[in-house]
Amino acid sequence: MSTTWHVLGAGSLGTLWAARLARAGLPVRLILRDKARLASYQAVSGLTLVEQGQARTYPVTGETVDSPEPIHRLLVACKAYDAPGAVAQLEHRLAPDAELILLQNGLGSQDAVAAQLPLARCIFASSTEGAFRESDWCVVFAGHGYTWLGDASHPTAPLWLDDLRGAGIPHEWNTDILTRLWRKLALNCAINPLTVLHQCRNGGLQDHQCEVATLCAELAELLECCGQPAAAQDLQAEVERVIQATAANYSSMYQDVANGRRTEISYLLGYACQAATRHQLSLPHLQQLQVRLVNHLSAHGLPSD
């Protein structure tokens, strides 16, 4: 019998993973935050996945954090700012051999969760897959991408990667996952805040090439200083490629602000600026970008942490 996949976080990526795992015939349970959310979920017949215009519903079992079943494998797919608190609510259910897959944007929340659970194995993940929720329990697979997974303290790949293969989730085990996470952080810092401040799709940043180039230079300097030279290599060229490839898309941070939701600024731009301060590195454009973004969020009544 396969180990049950518990999925914490019913957002776009959490439901995308849950639906594909269930489609492959694997046992999946979706953990919802309270009885009201569980009742809302139970009123429908399961999770609906829309792929290439075709909708199919999978009967994934829902539960709350109070369910008694022990958790051996937990996909943490909630926002970075929610992850430590959400995992803490489940700590009493985690088996001694529990493994957590941490699928958060930016950096900082992964270390916070790992520090809470010194006996669990925490695997860091970085994904370029695109999905959005059409409604609460319906997810649209918008863009095929890739998921990199790794464990900086334990380089051996887990056997359950076979589950991902069977579920059609493109992935790669990466023995240097921190380089991948730092690179993604830099890409997000170079693109997301500017799309919010200039009120544009990703492609709109082609009209702000000097600003993008200046930020990339400072971010590359930061990565070098933080011992991540591989993540710094050809950063500007990749940022420009991403802007072009996703020109029609709105960044996740833009979408958060447009929908009046809290952003992950603390785990992206905030984390980068704190790292610069720690290394006594002067990055004026990056630091000014954070000030501009904080002011913008405050003006829209949104938290800036």
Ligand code: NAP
Contents of the next structure:
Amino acid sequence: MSTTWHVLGAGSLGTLWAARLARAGLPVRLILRDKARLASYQAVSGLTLVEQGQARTYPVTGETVDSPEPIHRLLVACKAYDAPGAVAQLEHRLAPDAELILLQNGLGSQDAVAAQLPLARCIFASSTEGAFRESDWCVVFAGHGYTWLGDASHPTAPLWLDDLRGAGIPHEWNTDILTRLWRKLALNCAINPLTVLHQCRNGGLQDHQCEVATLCAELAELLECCGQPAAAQDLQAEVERVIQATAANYSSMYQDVANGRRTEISYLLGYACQAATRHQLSLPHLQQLQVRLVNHLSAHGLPSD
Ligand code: NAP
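Return the structure block for the form predicted in complex with this ligand; the form predicted alone was the one displayed.
Then the entire complex follows, led off by the chain already shown.
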């Protein structure tokens, strides 16, 4: 009998994973934030995933944190700012051998969760898949990609990667997951805040090449200082490639701000600036970027943490 996949958070990525695991016949249970959300979910017939214009509904069982069943495998699919609190509510249900897969973008929330649960195995993930909520319980699979998974303290891959293979979730075990997460954080810091401040698509940053180059130089210095030289390599060239390849897209931070949603700033630019302070590094442009972004968010009535 396969171990049940408990999925915490039925948003974009949580639904994308839960639907594909359920489609492969694997046992999946969705953990929703409260009774009201559970009642709303139970009023529909399951999770709907829209792929290439085709919608299919998967009848995944929902529950709240108060459900009694022990949890052996937990996919944490909340935003970075919600993850530690949401996991804490489930602590009493985690089996001694529990494994958690943390899908959060940026850095900081994974360490916070791991520190709460010293006995559990916490696997960090970095994904280039893209999905968005069309409505409650209905998610559009918008961009095919890859998910890298790794555990900075144990290089051995878990056996359940076979479940992902069976479910058609493209993935790779990565023994250097921190390098991948740092690199993604640096790319995000060089692009996303500027798209918010200049109110432009990613391609609009081609008009701000000097600003981007200065930020890349400071970010590379930070990565080196944080023991991540591989993540620093050719950073500017990759940032320029990403800007070109995604020129028509609005960054995720731009979309969050445009839709009045809280951003994950504390786990991206905020995390980078905190690391710089810890290492007593002076990175004036990065720090100024954070001040400008925080002011912009406050001016739009959005939280700046
Ligand atoms: P999302 O659509 O906002 O989904 C987050 C879900 O977490 C929501 O359904 C929310 O519940 C739920 N949640 C929050 N607190 C909870 C709690 N205490 N108990 C139960 N559920 C709780 O976010 P997302 O886009 O999937 O992003 C998740 C993470 O993946 C982020 O760190 C993001 O940066 C990263 N990521 C996303 C994508 C993407 O394409 N979406 C791609 C790569 C990485 P409610 O529905 O009740 O609000």
